[in-house]
Each structure stands twice: as structure tokens, then as C-alpha cells.
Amino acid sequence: MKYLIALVLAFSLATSGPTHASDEQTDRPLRIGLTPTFPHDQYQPLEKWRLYMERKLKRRVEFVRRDRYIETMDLLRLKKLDFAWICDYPYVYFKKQVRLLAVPVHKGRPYYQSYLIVPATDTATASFAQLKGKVFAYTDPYSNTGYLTPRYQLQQAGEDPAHFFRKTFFAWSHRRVLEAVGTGLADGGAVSSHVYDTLSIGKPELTAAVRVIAKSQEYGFAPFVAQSSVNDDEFREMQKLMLDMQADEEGRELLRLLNLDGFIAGDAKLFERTERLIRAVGEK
């Protein structure tokens, strides 16, 4: 009798453990990144699209908003992340900690710009040039549309990013970019072509409060990137399934709210551009 109970513990304990941590696995809610590449008050279809992921992958979703880019990357090198919406720039310089998993397609390709951006009071100011000793707002250091491309124009221009304005200031978003030139708080700015695309349909007074005076040459579309410990089988659902958002109702309308065709799968010679910036200015 004892070596029949202890046979049945044994045999317990053996079945037990793989249960669990199977359990545990699918109860433990996927955590997504969101920064300032999408404009966090674009509540609703964020919303949607949060729900839309649960029901496709079974599992709750979670999205834990940014306001800078470090902090999302911060979360993802410390694995509190398991996926996160990031721009090219971050993307390039961290590469090593994270894997690339989808790339943005919007209208048509999986690039975007960087937009210089006046105030739209402002109708004499035609140039870079003329915005020389005036007050300029930046995204955030991590942006490249926001911060990275104007350092480098200035640069090839032979003028010097640190000296050539009166004063500078990090918004830490691309909407307070465009409110900052849009009041007169800035007399320019950098800001990203599909943030401002996608703010002139969504809230188009504020795009109406500036006059956008250049466009920059393109560059990969901000990623969606992988924490680099996500399993694959979690990585390759998540691909498919935003790979997969054209092909049914709901995903094509939830891409029309996020002002995007849809999503490829990643590739990493969309970002070297990105990086000959990065060597170029010398930035971190």
C-alpha cells in the first residue's frame, strides 16, 4: 500500500509541473511597447486594434505607453516588454538586444520622412538656412525624423547643430512638435511625414497651424521589434498576425485608422540609411 501511494505522488508531481508553467505561460499577458512613432491620443483605434490582437492570439494584451524612446528601449533590455512599436533610429543603435519583426507599409512603401515644419504665420521662411539663430523643437534625441535628420542637414549644410539656433528644446512627441511651431512656442521643428499625415486627418487644425518647408530623403519605417528572449512561437504568431491584417475586414479597417496599408515582414537593409546617419553625425 505505501508503494503504491508513493507511486501516485510521484507520478502526480511529475504531471503537474508542465501543467502549470503552461498555464502560467498562456495567463501571463503579452506587453507591447508603444512610443512616440504613433500619437498616443489616438485612443480609440489603439484601443481597437489592443482587442483585435486578444482575440486573434487568445491572450491578453497589454500596450504600456512611452513618451521616450529610451524608456521603451529600458523595458525591453530589462524583458518588462515583449514587443514594442520603436523608430528606426533606437532600432539601429540597440539591433543587438532586440529582433526585428514587421515594418509599417504606408502609402504604398515601408519608408517615411522627416518634415521641417514653420509656423503657418510664418510664409517667408523657405529654408533651414533662415531658421539661423531662432528657437527650434526636437522630438527626442532618440528620434531620427525628430532630431537625427535636422542635426545631419545642419551638418552637411557646414553649420554646427549645437550653435546654429538661439535655443533648443526636446516636445518628446511628434503632435507636441507641431503645437510647440503651431503656437509660436518654436519658431521650427522636425517631425515625422506619417505622424503629420496621420494628424491631418485626425486632428487636422493642428497640421493647418504650420507649413511644412522641406522633406527629408527616406528612411525604413519605424519597426516593430521583438525583445530578444520572445520564444519563437510567440514571435512567429505575432508576425502573422500583423502580416495578416489585410487579409481580413476588421485588420483592413484598423490599418485605415492607424493610417497605414499594412505591415512586411522586417528587413534590416531598410534601416541602412538610418545608419550611415548615425556614423555620420556621430550621434551616442
Second form
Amino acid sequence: MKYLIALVLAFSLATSGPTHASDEQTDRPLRIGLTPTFPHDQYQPLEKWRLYMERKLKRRVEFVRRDRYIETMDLLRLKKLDFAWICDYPYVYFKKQVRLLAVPVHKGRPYYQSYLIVPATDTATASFAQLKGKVFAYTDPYSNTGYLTPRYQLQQAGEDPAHFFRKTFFAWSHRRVLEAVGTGLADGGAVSSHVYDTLSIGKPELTAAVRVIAKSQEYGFAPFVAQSSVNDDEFREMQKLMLDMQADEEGRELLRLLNLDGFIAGDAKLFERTERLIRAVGEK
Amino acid sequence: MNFLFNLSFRYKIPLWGSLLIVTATLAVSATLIAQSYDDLEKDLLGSSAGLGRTLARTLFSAMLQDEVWQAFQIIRAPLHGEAGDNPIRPEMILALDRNLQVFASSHPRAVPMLAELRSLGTDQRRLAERIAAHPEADAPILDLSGAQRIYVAIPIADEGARLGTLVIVHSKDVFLMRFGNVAWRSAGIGLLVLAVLLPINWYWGQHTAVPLVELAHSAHDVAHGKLRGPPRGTYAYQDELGQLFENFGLMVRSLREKAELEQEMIRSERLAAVGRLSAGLAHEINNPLGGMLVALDNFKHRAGNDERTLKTVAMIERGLAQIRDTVSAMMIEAKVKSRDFMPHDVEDVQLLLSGEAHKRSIVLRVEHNIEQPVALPATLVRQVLMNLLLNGLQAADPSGTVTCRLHFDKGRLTIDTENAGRSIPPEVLGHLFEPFATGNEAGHGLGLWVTYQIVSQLGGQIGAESADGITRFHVELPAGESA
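So that was the form predicted on its own. Now I'd like the form predicted together with its partner chain, please.
After this comes the whole thing, all chains and molecules, with the earlier chain placed first.
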């Protein structure tokens, strides 16, 4: 009897295969990758955002969180993601494989900076040069504000970033760099101004434990990108959703939670400075 | 020190008992406290080693990939939450690399990354040396008790490769505080035990000592001539002490009897000596006296004596007769030939004394079981009876009763007399059978002495007792060969 049921099941699955596949085409959830370029580990606000997207797009939406930028980039290139919120550095780096979808606006401008931080207890250090021979926490090797910028600054100052510090390590998110510096694990670190500002509202104890000693020049804000093979309809729908968020009450509430003013379509010019930086450091 | 040993048992027994109890309680408490210290330390080291092994396993991959942040999170995880007074909770955890440099520290401010373990302090230098002595992957878990902290070192190793060492640091303050609590509790129980046992011991010690002290006092009295046993019921149990009490009582009693016997012996010897002396004297006086009386008698019957002379001779004769009476009273001749004592002798004596009894309105009651002749000289037995009953009649209160019981059984005649009246004082009782001992004006003071001499010569015994207004005489006479 058991074998009979198994046989019938197998047969029905086999016959329904093609229709199932076509269902999947329309029912397929929209997969959106999230990186630590913003505080991506806050569950409640992001869940609200996902449900908002599902309602607007009238289809299922999945958020895929990865700590390391490169993992999200790999998923994009492997077409496992449709869209992703990534850092400006990997965007520029993998520009040919992705399409710019939207750029967040913070404090009225689509730019952000890198903050150089030291522990709040360290009242002596006033410049980057004083961190020579110390322990330094980077965010991610594909982070602009948390890796590329401090290395660029060292290079500009005539130092070799590979030997300037006694020891460096990756904490794999801006927030953890804040914690590492705040607890004294690292003597210094570099974080995104947006994450710093957002956490200073939500987790003031984290930002109170550190002191910003330098702010970098402005870079184009970490953008939302689409995977290259996403069709135009889906691209337009998604872009519309992002740009229209500030138009309705619920969208504005979500933007407030994300500590953003809204999104603009943006263009590659915004990231020219990042591109120059990459070239200067020689990482490309 | 001698002073302690010379103390009375009343204090010595409770004191020694207390000393033992205090010593035992202290020993038990100290053992408990030491045991709890060991247990606490063992618990601490055990849980620390368990925690360390778990952490070391996850740390291995973090260190292998040089993931400082991950290592930091791993070693900080056990330190989350309230510290409280949980002594198992580590104070700090360090992940060290192969060179004993800090790879990650749970408290980077106190112990920064890349710090050398040896440079952190004396304890840490000792620890570093011990870790360095066992660099292999399967090195044992080390523990070291420093001045203020306890360190547990666990190798961070996997598949035979050693990446470093995990050091778990425990504060001794929390540990000692917990131990202090346990120690206080043990000490409290010890004090409670003392509070219960010491009063019980004191009571029991006193209870045991009191009879001993009584016994010692009694023995002291006995040694100094006062034959007095411990009061009855001082110790009412049958253990060794109880037996000691019983035997001591027996000993005192037999000593008292022996002393009484000695007194009796002395008295009889004295009476015998007096008897021999007086009998001898009486003989010496009696012989010439007989001659003198015969001569006077001859002289009286001779003719030619005037009236005046005869008067004088009669006066001398009366004087000599009085001397003879007195002397003959002192001469007891037991060996005189006499018939056996007969039942009618009793009635004779009763009849002879009835006049005297009637005169003083005293009832004389005589009871006897004599139906056959008793092989004892009748004259002497009658004299004994007469003397004792006359004595009784004179000493009895007017209108009182004098009782006499004669009993013959198994060859022994016993005579008991009893009268109510003034008791004989003890000092007189001791010399009752000596001549002229009584203060009785009526007699010549020889009656009881003569009675005693007769009884002695017949091989019998006589005794007197007088107490509470009753005076008793008891005579026992062994019957001899029938006459």
C-alpha cells in the first residue's frame, strides 16, 4: 500500500512538474540581499519594510542577510539575488555585473563619510598618525568607509597601510567595529557615518563609548543595485517603490526607522570619487 | 598543671568532658570547612575546565582564520549577564597564541591584545612558565592559584595541532566570599552543637561525680574512725559504681560489727577478771570467817559469860554473818550438785515474786514451754530468773507489766524478760554486768553481776538492750548432761 501511494505521488509530481515550474516563475519570491552597510541586524524595522514591499509589489519578498560583502556580491553574480543593498566600493568594483537601482538620501544628500574613531577613554589621540603601532579594526575588505578610506588616508600620508598598525582585524560590520573600539579591543577603527549616526539614536551607549577623531571626504551613499539579468518591469517596479517611499505615511515611518530621508535614482557619477579612491589605492 | 589534676571530680569530669567535646567539635568543623574549601575549589576548577574545553574547540577555528572579533565574541559569551556572587563565573578569559601573547582578551582594557602573558605579573609569569613547559597539543589542563586569582589554562588544539592556550581567570574574592559563607555556616553548626552538648555534659558530669564525692567523704570518715557508710540511695544503679557502693556499705557494716565484738570481748574479759578476783577474795575471807563464827559459837555456849559480854559477842556474830552473806553472794559455785530445772521451779519463782509485784501493782506475766526437766542446775537457773525478774519489777513503771518468756528448744533454754520503764543510759549499759554498777539504791549492786557470772559459768550468753522506754534481757543457756 505504501509503495502504491509513493508511486501515485511520484507520478502526480512528475506530471505537474511543468505547470509547477511556470507557477514558480510568477510566484517566485523577490530576493533582496542586505549587508552590514547599514544596521542590518535590526529585525523588527526590516520585517516591517519587507511586508511593506510585499504589499506594494503584490508578491513575496525575501531578505537575505549576509555579514560579508563578498558573499552578497557572489550571490548577486550567481543570480541568487534580484536586488541588494551593498557598499559603494563593491558597486564600483563589480559595476559591470549590476545595475544601479536607487541611492539613499541621508541628511538631504546622497552622500556619506568615513569616521575615524578611538575609544572614548583615549583622550590623547587626536590624529590618525598617532595610531601608528596600535591595533586597528576594519569593517570588511569590501567596505569603502570601513577599509578603503582609512588605507587611502594612510597612503596619502606616506605610510604603508600593511605595516602601519601593529595588528588589524575585520569585525565584519560597522556596528562591531564600534563595539571593538568601545570595549578597547582595538585602539582605533573606521565606520560609516550613517551607521554611526543611526546607532547614536538607537544605541547611544555604543557611540558614547567611542570618540570620532576625523571625518573623511564625502562618497556616494552605499547604493541599492539590481542583478544584471533582472527584467525591466521588475526593475522599474522596484525602483518606483523605493523612490515613492517618502510619498506615503508608512514609507516615511520606515525611512525614519532606517534613518534615511528617502531614495533617489542616482547615477554612476555619484561614485566617481570612490572609483578614484580604488584606483589610487590600487585595489582594482 | 597539677592544680587541674587535683580538682574535685565534681569539676574535673565536666571539665575534661567539655574539653573533649570542644576539641571534637573543632576538629569536625575544621574538617568540614577544609572539605568544603576543597569541594568549592574542585567545583570551580571542574566547571572552569569544562567551559574552557568548549570554548577552546570553537576558538580553534577562529584563531586558525585569525578572526580576532570572533574569538573576542567567543570568550566574552560566558561573561554576559549579572556577575552576582557566582564563584564559577570567570573574571576574565584570555586567548593566547603559541608565543603566549594575547590573541584576544575578554577585558581588552585590562589586558590588551598582543600583551605578553609573562609581562602581566608574577602569577602570570609563573603560569606562562608552566604553560611553556607543556607546548604539546594534548597538554593537560593546568591550574594555578595565585595571590588574588585562580588561573585555569586549557590548550587550544585540534587534530594534534596547538594554536595557543585559553586562560580562564577567576577572582579569589568571590570564591573566598562563598567559602566564607560556607565556613560561617559550619562554625555556626559547631557552636550550636556545643550549646547543646556542653550543658548536657556538665549535668552528666556532676551527676556522676556526686556519688564519687560522697564515697570519698565516707571513706575519709571510716579511715578516721567514724564507721559511717554513704547514705542509702546515693547511687541507685547496678553498674561498677553501684557495686562499689554496696560493697563499701558491707565493709563498713562488718567493720562496725568487729568493733562491737572487740568491745564485747574486752567487757567479758574484764568481768571474768573481776569474777576471779572476787571469788578468790571471797574464798580467802570465807575460810577464816567460818573459823571465827565456829569459835564465837563455842564461846557463846561456854558458861560463865555475863550478859554484857554475850551482847557484844552477838553483835560481832551478826556483823560476821553479814560479811559472810556478802561474801557468799560473790562466791558462785557453778559446780554445786543440784537437781535438774523442773516446770514447777518456774511457778515457785512466780509465787516468790508475787508479793513484790503486788506491792507495786505490777502485772507479772510468765510464759514457758517447759514440760520436762531441763538438764540445768535448778538452783542457779532459779537464781538467774529471780535476779532478772526482781530487776524488772524494780525498774518497771508503777502499774506496768513485766513479761518473762522461757523457751526450751533443741537443747537450749532461752529466757527473755521485758519491762517498760526508764531506759538505761548507754554509758551505764556498757558496765551493766560489773559489780556495783547500777545506781539502784534498793539493791547491793551485785544482782546482775552474779547473774552474768552464773550464765558465763554455765557456758551461756546474756545481753541487755534498752531503748524508747523498754528494757530487755536475753539469756541463752546450753543444756548439759542430765543430773
